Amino acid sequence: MTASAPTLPRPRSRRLARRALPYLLSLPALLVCIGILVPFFTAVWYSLERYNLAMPMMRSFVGPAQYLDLLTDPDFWQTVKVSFIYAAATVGIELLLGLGIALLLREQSRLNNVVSVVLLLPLMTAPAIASLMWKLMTNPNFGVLSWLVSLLGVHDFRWASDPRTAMFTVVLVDVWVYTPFMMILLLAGLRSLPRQPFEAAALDGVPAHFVFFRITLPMLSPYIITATLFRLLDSIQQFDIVYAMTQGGPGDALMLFQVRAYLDFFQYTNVGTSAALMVILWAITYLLSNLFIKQWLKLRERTHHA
């Protein structure tokens, strides 16, 4: 018996499969959008209600009154102030340190590659675990960092337990964890820059500072904006480092947006206030991301026209 030839799919079935393929490929993106939008609109709805889990029978719709109460609350403006100070300090320090390290490791060599990998190790540590490590190291009784500062003549340094030094402590932890993120992005940007302008400047004997400010920084600006945007959005939404170190204290010294929203929900069971805080935080991150993206697009257009 001779084997029969395999039957080919009919043209009609092939056309239907071709038409259905784009919808099948877009299905995961649709599911992700649903997974994002449903919690978002749920939070928006809760933010318009007086809703406390301890008194669910008192739940009522109040509209924008929840936001007006927040805007007239001094504690809310303390949260805004602390959040922006934290974000500005961490991003600024990490940008300077990351850029400096990237410049030192710019030339590709075996040693520089090994050093860049070693410097990435803090980034591989979960922020909450890193915070617990630093909490032990800054313990006034047996912490190694407390012992080191005592050698410098500073005794009984309170680190995160004092409102005057708590911000410094958590910023120090954040810088240790996330500076490698800035470094690796800027290092990738530096190594991707064209070599011709730098070779021409070297042949003409142009001073190093002129090359840095007039050639390197303008060409590296899109990478700087991208790295700054990622870290700024992450810093202003910081939770794990601050909560693991101080739970927002001492007092309200480190009551960032996420920390206050968490405490309002889980400690005070105030769903409405917590949701309103998160919606305001979303609005801030949306405005900041739009501002940075517009600047990035302007730089790209300027580069293309140059």
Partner chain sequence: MRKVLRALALGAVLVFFLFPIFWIVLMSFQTNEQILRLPPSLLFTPTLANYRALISGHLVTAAGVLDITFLRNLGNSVLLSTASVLLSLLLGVPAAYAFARFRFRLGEDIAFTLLSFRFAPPLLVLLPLSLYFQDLGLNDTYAGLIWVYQLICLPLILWIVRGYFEDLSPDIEYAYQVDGHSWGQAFRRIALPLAGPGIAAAGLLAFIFAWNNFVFALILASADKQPVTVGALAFVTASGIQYGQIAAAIVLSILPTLALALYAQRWLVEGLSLGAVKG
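Please give the other form, namely the form predicted in complex with the partner chain, since only the form predicted on its own has been shown so far.
Only a single chain is listed, so you will not see partners or other molecules.
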């Protein structure tokens, strides 16, 4: 039927190859997907089992019993409480601070660009290592921050080792590490805003606070929402900073979700409850991430069409 020369590939095989191409190209990503999904379902299964590594004989399927136990366990509610306090405090402070710094650096100038680059450094520090740095600085014997605080008349300020100030200390480290992230996103957003409304406002002599609340903030809000949701997702799952600083202590003052699950698993070898905890955290992050992805796709759409 065709008059093609013998050197040409057979039409059928070519069409087939073309069809298969996208699948071949994304095969590795698919394998990684499976690599995540298998342990994910295993974890869900564990959460329905009474399963302690130290007592393998006792392993049994208990259905939702573990979740019900958790709901009546005051330790669990302590975890929920500190996790949410941690997330709210870190994200709230980082948002305000990041927005303030972004506004300071808004104009393109050599100095501002150098500062914004230098401010990346904390973000490039591993959070676990950052905790160690702050641990050295808050050491009661020689820590420079302890010394500074004592100059202010506060003696015996025990930072992370005191249940009353432990939360403050880890939030401080989180703020140090992650505020630059907020700043970069908001700065990118600020610099991408159209100039005309601001020029018009300047011409009309509109007062600065009015410009900020009525023009800047509403126009920046998609960026603010995206950045906040992103940070919230990370913060509710914080592990590195808290684990490296206090391992969840003192007492259970910093027993965040992932810290508790880690200790349940490795210290108490209680696979079942640790999995149930993680599934609950997963449900929370799933809701948050859906919100985030929606916002983010909207913003992406906007920047693509700009």
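Each form is matched to the other, and the largest set of C-alpha atoms that superpose within 1.5 Å is called the rigid core. Numbering follows the first chain given and starts at 1. Computed from a predicted structure; not experimentally measured.
Is Phe292 one of the residues whose C-alpha moves 2 Å or more between the two forms after the core fit? Yes, because once the rigid core is superposed, the C-alpha of Phe292 moves 2 Å or more between the two forms.
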